[in-house]
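Only one chain is included here, represented as structure tokens and corresponding to the form predicted on its own.
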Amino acid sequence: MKLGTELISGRMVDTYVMSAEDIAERIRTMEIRGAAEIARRAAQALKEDVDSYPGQDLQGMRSRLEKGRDALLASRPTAISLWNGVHYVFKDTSKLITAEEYRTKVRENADRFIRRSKNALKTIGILGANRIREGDKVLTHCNSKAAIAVMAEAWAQGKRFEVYATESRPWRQGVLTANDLAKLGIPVTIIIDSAVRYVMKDIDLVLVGADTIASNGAVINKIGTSQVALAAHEARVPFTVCAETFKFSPRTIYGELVKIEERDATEVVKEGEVPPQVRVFNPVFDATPPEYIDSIVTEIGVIPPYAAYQVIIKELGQEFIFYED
């Protein structure tokens, strides 16, 4: 059935009511990017594969959930964001002796989820204009919809101020962020990542968003993220970073690594351009150390990177860290 249309990777496209499965797809091959929209999405997926489920056999409900909530989480292992929205469409399930008392319960989570969601990323607009200031020059690198968030509403506040944009290889999501960016009115130079330490001496603030937070304060982020804070830091140069709380980590306090997804060779090089036994690493994330981090743009306020460990256990809760299925 067809629902309407949606921006997808930069072009309008028909959306349709799609299972878990379909949407994990289309989270695993790009076509759906950014941790908030993927962690929507999945939300979405869930709440629509109960709504769609047939008869009241509340065991066959849960087994085809927990299908679409495994298929999920394996389209992007790195995105605590797709994982915290997930778990939370399950939150308070497991006790659920009726399939609409199950139903009723999914379709709450997912709708809460996804309208805190996009709440959080107004306030974090609101809470991090106030760190640019009028004339400054601001560096930015890959996609986020909440660092673009924080610069409209400081253009829409009235500052002039000017933007940098990373190229963000391999897919070059910088080209989306320029387009977002100039559709504001906001001036923006696109460079190739390699040049950020060139330009980083002209730079007032540098702005990123975030997939993951540990409960170190550590930023798992787009590959070179790392990079372009070591710049800032060494140029003395404010790194702020714009993430809502559900891209907080609850499985790091007890521990487990965020893994570093790696994707196909192809998106680095075509095929047949270099030997066979050449061998490419392509990994999607790196590691930034909370000690290059100045701080956290937060629905809930502007943090240091240490308070991680508080949010944590504040919004997500123990819950979240001992998921039962």
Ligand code: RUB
Given for the second form:
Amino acid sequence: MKLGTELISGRMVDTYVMSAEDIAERIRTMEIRGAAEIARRAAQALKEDVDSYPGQDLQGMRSRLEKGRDALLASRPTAISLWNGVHYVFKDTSKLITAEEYRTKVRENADRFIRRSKNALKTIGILGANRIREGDKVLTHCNSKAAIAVMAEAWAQGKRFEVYATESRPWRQGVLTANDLAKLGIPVTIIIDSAVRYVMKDIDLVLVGADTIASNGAVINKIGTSQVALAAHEARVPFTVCAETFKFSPRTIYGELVKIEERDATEVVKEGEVPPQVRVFNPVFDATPPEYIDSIVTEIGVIPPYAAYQVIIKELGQEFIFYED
Ligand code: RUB
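Alongside the form predicted on its own that was just displayed, please also present the structure of the form predicted together with ribulose-1,5-diphosphate.
Now the complete complex, all chains and molecules, led by this one.
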């Protein structure tokens, strides 16, 4: 959609809705969702913005990208993968002096981030599949592509098992999960979120994804995950998280608390369904403490949650944290 015209490099140029801002809006409204997917789409959007920027004005190019970056970062506050992805795109760009160098670097960074993230998903599938045994009953919560990759790989290897998928109110991502699994031929049963403890006695393994993993090993994922973990702990069912290393949060090393997104009341109750004095609280994610987590399947191996700090330092690195050198 054309927005108007703008003076760029001394000439009037038609301007269009910035693709990064457009993608940010689609992320905010959850048209694009899932922690890894939003990060990859954000990186792709920044690459497209730098590609479509007309002219060779480095300052203008930087400002355009930074505007897109800010919109993307503001779109959903909890998933650190989004933050890691966006910052990865700007890695080593601050000292570049020509627009072409900047464009090339942004492109390379974005491509590398997307490639690494997609490869990580495949490796997680292969490593995680070892955790599923013939005849297992697996329970999953929400819709995690990483958890689904594990189940898909185990199924492709010929293991036969079945899955319980929680509905995951209010967005009902469990319906997406059930569809994804059904397409692969995996038997799946949807349960409402409050049925988790009731079915847990029959479950052999819990597999969930993550939006953020803190330096102390706590896993932040879809609201209700910590209740699933508690029920699994009580029933001595291994609770396994499937997450690429871009889900680990360098920011938590500096003591920062993970911001839990709260969304609109109308996602929980329809307008007019309750009188105006009734408050609705709609937190979207929660934190599962490391003591309830058996292991985290990453692309660099299956690790205990307590290894989170080492993963952050080794994989994401100090210089990455301070990308603005
Ligand atoms: C999705 C959710 C997923 C994680 C991991 O929440 O909590 O479990 O994002 O997903 P929402 P993936 O629907 O609010 O984005 O493994 O696909 O990255």
